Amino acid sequence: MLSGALIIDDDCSVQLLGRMLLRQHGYQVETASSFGELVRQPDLLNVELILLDLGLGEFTSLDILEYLYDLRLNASILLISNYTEETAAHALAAGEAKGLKMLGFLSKSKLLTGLTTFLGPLKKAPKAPTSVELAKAIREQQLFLAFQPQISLQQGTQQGQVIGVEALVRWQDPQRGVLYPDSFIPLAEQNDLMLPLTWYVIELAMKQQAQWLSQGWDLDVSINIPAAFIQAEGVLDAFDQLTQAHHAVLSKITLELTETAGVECLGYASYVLKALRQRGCKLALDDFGTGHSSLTQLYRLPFSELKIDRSFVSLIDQDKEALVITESIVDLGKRLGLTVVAEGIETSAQFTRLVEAGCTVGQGYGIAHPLTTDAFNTWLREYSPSAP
């Protein structure tokens, strides 16, 4: 089966040359000339490789990278342009900050000779995992957790103190090595595997919490849950059984529901989430500000925490609008009596602006990358509070 590739460029010469070169490397190639074409035909983006022009009419590559991030696509992205490398470096950094797979930058003048350099490693990469392999991985416990530290941003003596972690799932595949969520979460969503995956992650997190408590580390543990978890039959009884089996301290567990998770029945969701809060769990609305139902979910569901999406936080030190939106979300959370967590902190300037805004908690690469259990334990022993 041929791999899929998409060329996003309004230059017909680049389209023709790129199509020829990619076909020679075994790709089935489609082209698009505008952002509007992508919006009208989103299926074009179901590919493994995207060649993206930096300048595309009234829309830039940054607009399209934002769109690709919103769709949570897993394609590798190669930027092509006649712009300078400095301009390209900015776009590459923006894509990488969102977690997109940025291959690099190639001048259009070097397309003929340079494309093979980027395609070589891709063609050697193993094929994407299948649902059968993922189901087997869950059964055989090939999944593990990485933990990203969360620190207090509140001014005073507690500022910079590690107060918790976000548990992030990884897959130790025997053939492919470590796989990240963007390569298997969509697979789980499409093949009814999100529930078994979520239950397994919750169990791993509860086990780890018990180990840390035995070491005297009183850390909050945040766990991502999908809408399917809330809607599952018998979810509360099953949760109680797991809690009892691992002696979990629910007051130190936060369940994160993404704003874009698609909770269809808010009445039933409210019943389940209220029951979880009564058991002691904290509840977070993740990726706040990126979906269309933010305020409805915030009003109808019993959240105790808001998480500001990284797409705002990553720009607050250079974009006035992003800063205003972030400050407004922090103010909204404070007025509602909620903890406000900022994701994606990368610089000391972002840290400072969040502290000044009154944000409660922060996490991001500027503090620490997600770490395996052993690496996190070492990091925590050596950590001393300071701005990133």
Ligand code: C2E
Contents of the next structure:
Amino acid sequence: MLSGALIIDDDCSVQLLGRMLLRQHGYQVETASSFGELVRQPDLLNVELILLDLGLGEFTSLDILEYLYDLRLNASILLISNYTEETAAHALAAGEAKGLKMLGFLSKSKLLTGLTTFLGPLKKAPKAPTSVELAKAIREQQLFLAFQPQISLQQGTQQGQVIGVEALVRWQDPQRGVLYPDSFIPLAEQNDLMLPLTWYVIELAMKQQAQWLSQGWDLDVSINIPAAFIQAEGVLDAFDQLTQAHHAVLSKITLELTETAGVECLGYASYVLKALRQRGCKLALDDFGTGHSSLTQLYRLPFSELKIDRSFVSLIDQDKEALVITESIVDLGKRLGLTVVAEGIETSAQFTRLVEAGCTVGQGYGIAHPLTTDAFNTWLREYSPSAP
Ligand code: C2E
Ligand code: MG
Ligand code: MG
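What does the same protein look like in the form predicted in complex with the named molecule, given that the last one was the form predicted on its own?
What follows is the entire complex, opening with the chain shown before.
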């Protein structure tokens, strides 16, 4: 369905030019030349976008904004005129003060070149994906992995060396472009799609590991797995089959668990996780310090790694409490014989605090963003260890 736009201006060249430009942007366009026309045909105002002339006969834009406000209109309003910016700024502020959706001000002489700038952000957000689309995406292999490098923080010659990557799932949707986990993991959880999604992710990660090994790159690959995976029927057999099919080196695979809080039976989870560890996999407790990851899980389940949640790491260079909590988590992890990984390192000050605290491994935008395979391969070839 086309979006509606209304041009309120008595200048016929603005009407014609505006109509042409808005049509090019997919709008169905109506015009009005006077305030009276609006009062007689209030339906004209049922649109998403209004281009409003600052002066219309004896009425000012303030009169019209007042009228639009009284009608409780939801349209976005772009002011157009040949008045000074000062006058326009005054009208804009008046509209905003009333809570109207003011897009800004555009001089009539700049209509041709400037309109697109205002319309870009208006483009409707694409509809949220549905579970049917997600199921199809998994079947049709539209999911892919991005890899975020993890480097050693340990003092000495190994500092900065790339140890491995965390595999993070993305969805290449033909209509919407690349979608990130926040926009489809909850959908998968609510629609029993977490298992097919996880198996697919594990398979992609194992294939990628094999490819890197064949290139001579011995990288750890961390994979996020949900609680549903641990509880799945036949999980160990299915995992063994995948391992064999892809010749996966399990000693270089870490399974990251976040929501073990959702595991109904910690005893059973412990059995499955121990069996996975016996096969050589490492196990990480992700987002440690948040509501999802608790000390009970750390105590009862066979973890080898602790990942400090980004919410602490992001504050350690500004906030004393966050630093103390982070130092304590590092200390706790080390005393339990675990590798401690900091996620979300963005600044060199955060990097330094973590090194000083004795944290073992780090990842974050300050080191590298999650990268597609090709981008990661290029990054690794060009990478030389240094603090962010
Ligand atoms: P996570 O496992 O804690 O992954 C870290 C998230 O933090 C990633 O977001 C990553 O892109 C982001 N991140 C890394 N460094 C920085 C930084 O310096 N600053 C900021 N602001 N963010 C940073 P992403 O990829 O959007 O993933 C979000 C969450 O979705 C993951 O959190 C994980 O819980 C879940 N997820 C991702 N991939 C998978 C998957 O394959 N399976 C499952 N079950 N969950 C996944
Ligand atoms: Mg993770
Ligand atoms: Mg995390």
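A quick note: this is a predicted structure, and the numbers were derived from the prediction, not measured. Positions refer to the first chain, counted from 1. Basically, rigid core = biggest C-alpha set you can superpose within 1.5 Å across the two forms.
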Core superposition between the two forms, C-alpha change of residue 44 at least 2 Å: yes
Classify residue 142 as shifted (yes) or not shifted (no) between the two forms, where shifted means its C-alpha moves by 2 Å or more with the rigid core superposed. no
Rigid core fitted, then: does residue 27 show a CA shift of 2 angstroms or greater between the two forms? yes
